[in-house]
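This document opens with one chain alone, in structure tokens, the form predicted alone.
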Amino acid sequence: MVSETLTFLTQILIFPGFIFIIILSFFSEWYVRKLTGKIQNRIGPSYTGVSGILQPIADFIKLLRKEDIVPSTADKLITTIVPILYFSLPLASFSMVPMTNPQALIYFEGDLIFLIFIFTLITSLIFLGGYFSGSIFSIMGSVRAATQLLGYKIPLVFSLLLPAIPASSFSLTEIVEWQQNNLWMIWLQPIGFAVLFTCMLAELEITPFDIPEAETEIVAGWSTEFSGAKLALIRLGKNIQLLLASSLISTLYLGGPEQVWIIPPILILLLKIFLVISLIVFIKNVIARFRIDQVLSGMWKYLIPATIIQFLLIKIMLGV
């Protein structure tokens, strides 16, 4: 018994947990630093560390040292608890993505509700963050965050639950399992697959869908006056929500971790999510930020009736 919680123990705090998903955000912000210089023809992180692959962890350290300035018309209490939730949601919502094997490490029926959940919490999360910072932009920001989220929300909901018909369940390890036993999701639903993409963009604030943060229009948008170590926190939260949307992209319409010869399934999942986040970083590059006006009738006259399309065409292949 005792070895059992042992071996738990290290599994949430250390690998594949809590201490191993951070030193991987880092990395993923090196990767998408180097491939976004790469497509704009510069270098990127360069001096420290090889490669630059120790400038994420640097910048974090430099943040942290940097002094915490809340203005005064801004509510501390909220603007204090803000960035502590949204870095720790994030980070506590892996524990549900399998990772290692079939069977994440805390599963139930209905976790993949639960996530939905989560990332409904973060963007209740940016909004209050900026409602109450005391700043035109930071207002700005939030409420086009609450905007958009309107125009997004209903396809995410409806992609994300998607897999969940031909498995039969609404947990990820059991969607797992069925995609091992016959086939990805991707091959079967295509089109949850496209608007599950496109909606993940707009939760994480990606180009096209910056419009919260836009800083050539609103400075940082609804972080604006976040600094020192609050500031830090934002920045490792992004990275860590980044991971974890291409990571439940991955585990819902890729297949998740499977062993491939003999290929740990770890790194079969890591190599999938690097694959969909290099899609996200092309995807930012090459493509200009959309108006919120734009993003909400595109929205609703086309990803909805395409996650509906998609519906009946499960059922109709499932004969159901």
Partner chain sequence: MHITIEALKNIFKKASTEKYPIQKKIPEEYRGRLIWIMEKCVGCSLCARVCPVKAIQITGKGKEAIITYFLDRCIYCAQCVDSCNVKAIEITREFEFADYDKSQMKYVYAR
The other form holds:
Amino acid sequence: MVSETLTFLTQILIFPGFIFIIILSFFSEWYVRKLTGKIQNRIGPSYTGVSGILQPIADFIKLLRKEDIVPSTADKLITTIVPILYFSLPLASFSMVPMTNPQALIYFEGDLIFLIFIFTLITSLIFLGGYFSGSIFSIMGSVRAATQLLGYKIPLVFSLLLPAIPASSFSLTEIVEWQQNNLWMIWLQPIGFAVLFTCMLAELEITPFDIPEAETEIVAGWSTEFSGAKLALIRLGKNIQLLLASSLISTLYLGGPEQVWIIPPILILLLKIFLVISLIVFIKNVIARFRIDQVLSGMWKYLIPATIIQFLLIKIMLGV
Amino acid sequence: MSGTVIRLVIGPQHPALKEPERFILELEGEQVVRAIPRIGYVHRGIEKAMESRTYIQNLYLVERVCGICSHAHSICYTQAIEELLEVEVPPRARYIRTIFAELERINSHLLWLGLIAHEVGFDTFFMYIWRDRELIMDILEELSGNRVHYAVNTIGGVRRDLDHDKASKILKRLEIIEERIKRYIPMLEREQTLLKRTLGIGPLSQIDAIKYGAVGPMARASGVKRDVRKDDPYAAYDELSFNIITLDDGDCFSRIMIRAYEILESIEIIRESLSKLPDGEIRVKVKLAVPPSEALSRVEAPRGELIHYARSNGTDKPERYKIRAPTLANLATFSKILVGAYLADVPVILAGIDPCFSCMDRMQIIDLEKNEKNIWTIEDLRRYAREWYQRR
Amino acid sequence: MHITIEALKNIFKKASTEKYPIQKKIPEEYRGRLIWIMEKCVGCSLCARVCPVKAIQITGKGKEAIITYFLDRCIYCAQCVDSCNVKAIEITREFEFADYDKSQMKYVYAR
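Can I get the form predicted in complex with the partner chain as well, since the one above is the form predicted alone?
What follows is the entire complex, opening with the chain shown before.
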């Protein structure tokens, strides 16, 4: 019993839990920056560590040491809670994603819905954090985040739930198991994959949907007034969210962790995650930012009908 | 989304603005209902400073009015002083000035193209454009010895000569730039997200462009054929054949395209002037005894028409010097083109006129409703301040 | 679509930026720090008079002239080089002079 608890604790805290995820998120930030540099014909981070691999950690430590300024008009309690939750919520939800084997650390019927709930909670956090920062730029940013939520949330939820239909389960673990017994979800529902990918870009506030933090319009949007350790946590939270989003895409649609030949499943999953991240970074770099009204009308005009068509298609396919 | 009006203050410090300047936007939801520009944050008293420096020293001060159109300012200054002195500049010097002016135009237009891409959130394109701009900066550095303040003009000619080696270097780099710009033009025309953000944004009709006194690429994008290089040729422009490019739409997209086309035209101008480059002296020795007189000189800076006025009183320092930068002429159009725009489009429109506030700032008040410009004396300013505080 | 192809190509291209403090590129005709060749100097103080930023101070006359060159004020326009009648001033290609102490940023030339 004791040894079982210990193993469980190590899994939660070290591998593949918190510490592993945090290190991986730093690595993914370095990868994003380096790849962006490559695409833009630059070098990217290059002095800290071997070709700049320690740069994200150095940035994090630097931000931790900086002065924490809270505007007098801001709500102290909320602006303290928001960065902590913003970073810890996606970190905690990683325990529900299958990493080392097709089975997640914590799994229950309906953990997919729980993950959707967490994603919505994060957007609400953004709104709260921006609204109570007491700066006009933050308020504009949070209003934009909330407005954007109206556009992408419905297709996002739809496309997250689409894989549950053939697997006939709301559990990530069972969806992964179904994919390993049958075929990858992307072959079955390509439209669902495209919709999920687009909506994840919006959820992560990545170009072309980085409207809530469009720097040339509203400075840093909702996170304008955060500084020091809070900003460090927000940046870390962003990296973890990117990792969480891409691991969700790879578990739901790309088969998740599976044993190929003698390569352990975790490596296969990481490969898939970094493929998805590369695609996200590439799209981020070849597209300009949309305007908020264009996002809303585009989401409602194209993505929601697309998910409905996908839903009907999968029903017909399974029914036959 | 209507009813409440939010007053959003953009600037003096704002990432959309590369220089400090303040715009008060009254928003209804995401839409601008009123825009109030406030200028004067980078007023540096350059005109006054010029009155206390000699004509030679002013050569370098006037370059520092603006970091990007430094050569335009210095060409305008030397022309004014040469007019006061009644000096004829040797033809080779005139051609070298033209080459520098056009290289600077390419530099400035590339810089602006990059900025507008950054404003619409298209950082990769920004990086590409600025990478190519580096080629021009390198040429200018090799020709003049500095990347920004070329210090190539002097009263009575130019300070640095062009030899065959450097000319071929310029031509080689220009070929690369031309090839890349020709590659970018279809990219700009077809990139959907860019089109969505610029097509039909901030429109300025031809009539309004004339009414509000727009100059430079801003006016030419609205279909106004206005270019000092043709209207009042200076340097070697009267001996060169080139076209004034105009587009009709007057929106942000045509402001982008006009600059791309003008880069290609500038490349042709440089090629022609290099092939026509006459032999001879590059400067005439001038005795700097300026007779009491006054002179006005006009130059087509990358951003539009630039006017310098000088009055001398027989000493070695100017008595009065006045600079009218193109941004000031274009600023009046803001009150027209910002109204009705979405907040997301504001940076694009603001950047669209290619503002250079450090050039522009002086004690001038623009009444936007009446569209009157008047320079205030200190007495006027005191009276205004008194009245303003009484009203509060 | 064009930009996608361009971006894809760039992933495999060499970066166009340089690692600055390690790699440096200074053109032949760069206007950097000035040096005075005191053997040629006749102490006419013309350089001090034309300097737009008063970066040159001259004390004494003729052969005994002592020239103080303030690097923190110099704008590297090289007008003094043009104005010097005996060509006693030369341009170097040095450009990295940042210092914490302004009083250290000056050179004194004397015969």
